[in-house]
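Given next, in structure tokens, is a single chain: the form predicted alone.
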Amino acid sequence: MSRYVGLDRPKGPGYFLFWKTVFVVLLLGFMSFVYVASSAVEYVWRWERVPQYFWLQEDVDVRAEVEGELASIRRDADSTVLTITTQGHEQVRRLPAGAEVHLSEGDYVYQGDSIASYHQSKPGVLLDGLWITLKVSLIAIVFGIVLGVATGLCRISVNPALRWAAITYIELIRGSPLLVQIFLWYFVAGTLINGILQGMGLGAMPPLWYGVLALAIFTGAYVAEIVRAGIQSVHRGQMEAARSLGLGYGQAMRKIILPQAFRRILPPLAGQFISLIKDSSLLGVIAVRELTKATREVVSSSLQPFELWILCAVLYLVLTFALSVLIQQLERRALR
């Protein structure tokens, strides 16, 4: 009788080809599947137009806006500066330096005449809301790890206070939706807020931020149980070990308790933050032009609703993607 069972008999070479092949099969079949649906949809396919919306190339024209006589043209390493003159006052014109000047000094322009043009190139929309978005789930991962360590530990915390309090947040965050949260944050909080700060002379906190701060609450929530059902998968024998070595309790659970818990949460962390990242698209409805927001705006003006929300996904899955590799890699050091 063999002493392997299930798991633990040996595969041969011809197993894992088998089950590769099966993998290989299964792919093929879905993208055939793919191409089937997209070919018996009766739409237009326009992929070549998707380039500019990533990164925008075009010629622009610079049209006068006042009508008078364009008194100087002044040529310096960052700009080209044309200055018009009309009825004694003068209108500034702050071009590109390699902007190409259509007219002479002393010649006399009407409202609407072209009087230059320059090729620009930058960021297109749907790059600058994925920069949007990558900046607010960052800050808000960093801003959630902290409060969620904190709530965690106070969870876990002799002090009635502490962990009620710990509780209470938890619960209310958790048990209400997150669209609510950012309408609250933003509609509420942030009227009061901003009220305060215009009261001290201050500028009004951008929506961006009341974005930033209901994610980062959220997430910080729901970091927090993680990091409690971590610290309490740890033997309490570790903490009684360490308290007997002459430790304190915050020594004892920053130096043995947190490094062991860490290994454990990695991974629900790491599917934690990969959802604030695809949660960050509610921010639109508080004005805040994110990737989803910004490829909702180009549809609605290019009429190209398939394309542009098949790269909306390929974009949020490279973020996704790339986030999950590093924290594998977070993990693989961890448990050296």
Second form
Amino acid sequence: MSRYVGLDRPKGPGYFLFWKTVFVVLLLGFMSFVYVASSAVEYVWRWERVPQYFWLQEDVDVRAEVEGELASIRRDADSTVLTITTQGHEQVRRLPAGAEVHLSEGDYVYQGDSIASYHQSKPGVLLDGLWITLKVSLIAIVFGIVLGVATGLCRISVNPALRWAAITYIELIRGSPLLVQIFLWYFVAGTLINGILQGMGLGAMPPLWYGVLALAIFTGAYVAEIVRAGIQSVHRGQMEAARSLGLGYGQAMRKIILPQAFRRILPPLAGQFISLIKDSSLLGVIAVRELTKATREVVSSSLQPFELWILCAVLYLVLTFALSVLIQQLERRALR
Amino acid sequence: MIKAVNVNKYFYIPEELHALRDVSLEIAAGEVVVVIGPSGSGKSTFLRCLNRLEYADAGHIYMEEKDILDPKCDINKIRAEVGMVFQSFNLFPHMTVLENVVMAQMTVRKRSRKDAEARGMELLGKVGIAEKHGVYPDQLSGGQQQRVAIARSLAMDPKVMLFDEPTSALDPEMVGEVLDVMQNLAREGMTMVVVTHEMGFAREVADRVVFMDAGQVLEVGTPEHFFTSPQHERTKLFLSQIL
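Go ahead and give the structure of the form predicted together with the partner chain, now that the form predicted alone is out.
In what comes next, the whole complex appears, and the chain from above leads the way.
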């Protein structure tokens, strides 16, 4: 009984044992190298300080910012409101509901006095960043799919206006770096759009949306080419059979060609979307506080670059791996 | 029913080819016309011109008095009345057998799912494959697939059926089952145009046989005339080679 499927001569059991060992040794060797090298530069690993950037748990000491009389303490369902009056001028401090107030109404406080304390538990900077990355990527993926399918269909249209528009869009986007496109969207298009919005009396569009726009339009161009290839990979007899039954072009596309093309393009689409998640790390340059930017901020305040950058990479890995598993599931179901 | 007048067709890819030269043919309702000829003679091209899968470059093709080469004619409407069976079946692989037969009825004929499925099952029964209605095409043999393809076309209640070498891609032992279905269809009075290499079918089922070579119709006649006393030298040569 041989399960060997190669075309060369079968390998003995020793072969596999040996090379598996080699792999493990290489892996361990690499990890020890990193450890030894970091010891050589006297890097102090402090993994125990990392979780706080994930989930912040801390006791906050609230100190008075002005001198005056604590006029009132009001407790609502969701907050504690302290009012301090200074020469007829009121200063209001809003604290969480569970805050413990050390003073009572009518007490006089000086600037810097401790007036209350509370326990704070909220998502840390990294988790916030991860959420922004996830949000930006998902929205961009949805828009990218819509844009890509539309452009892919235009790309194979007989209408020159549609076809040339699709080709121009695809070539422009694929021919310039994403970083440059992000700058263009934010600093050029953004200035124009925000100018118009302000002229109409509306607020500026937040940078996050320029980021989504840049990513979606970038991805759309690649998706368009994937969709086009997928459509063209469906045998032309399928279109002929559908049309010979009396279906129109649109009906045949929707019911016969696209469902078959979709199955085939799932793997390349997965690759494209994984790229998109990783590319979202560029959005830090336009002040979108996604995972990479968040990590950079934490690194500059905590001075623990090794742990944090490793963690950052792992978090991206979690996102991309989850997406790839998701699409594999979809693919398995779509096989039929 | 169908009237083709001086139909000409050129191909430019991969090289210029005058594929149909002044082909004229009239097909009456209820008639079974079998088109034979060597490969490259233009018989498939002619058949595909009849439902405009190929657009004839010159001439006229009338489908029940409607000129299908008129750019203003609604070709989808005409194609719904003209069934087509392909050499490579072209079943929709992402749909079950029943869905294959039901889809166009619902999309084009606007039948309810219930009606379409009833009609679909009836036709699958007629081609002898009703018990396979839930499986996907790739689980069927070639002969079974081609029978489903015939049922799929019949589901539109077409007035004409076009067969483009329906048995050429089949294993020899499956040719019979497909030809039987076609023979029954002919017996029921369906108007049929059949491109085939099955001379037995031509001899038994055809009302008329058309011989094509190099893009031209060389000879038209009854099967009897054809297989006993062909007139044209080219026809004699062709028949001598394949019989």
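Positions refer to the first chain, counted from 1. Not measured: the values here are computed from a predicted model.
When the chain is split into two rigid parts between the two forms, Gly148 and Val34 fall in separate parts, each C-alpha being assigned to the part whose superposition fits it better.
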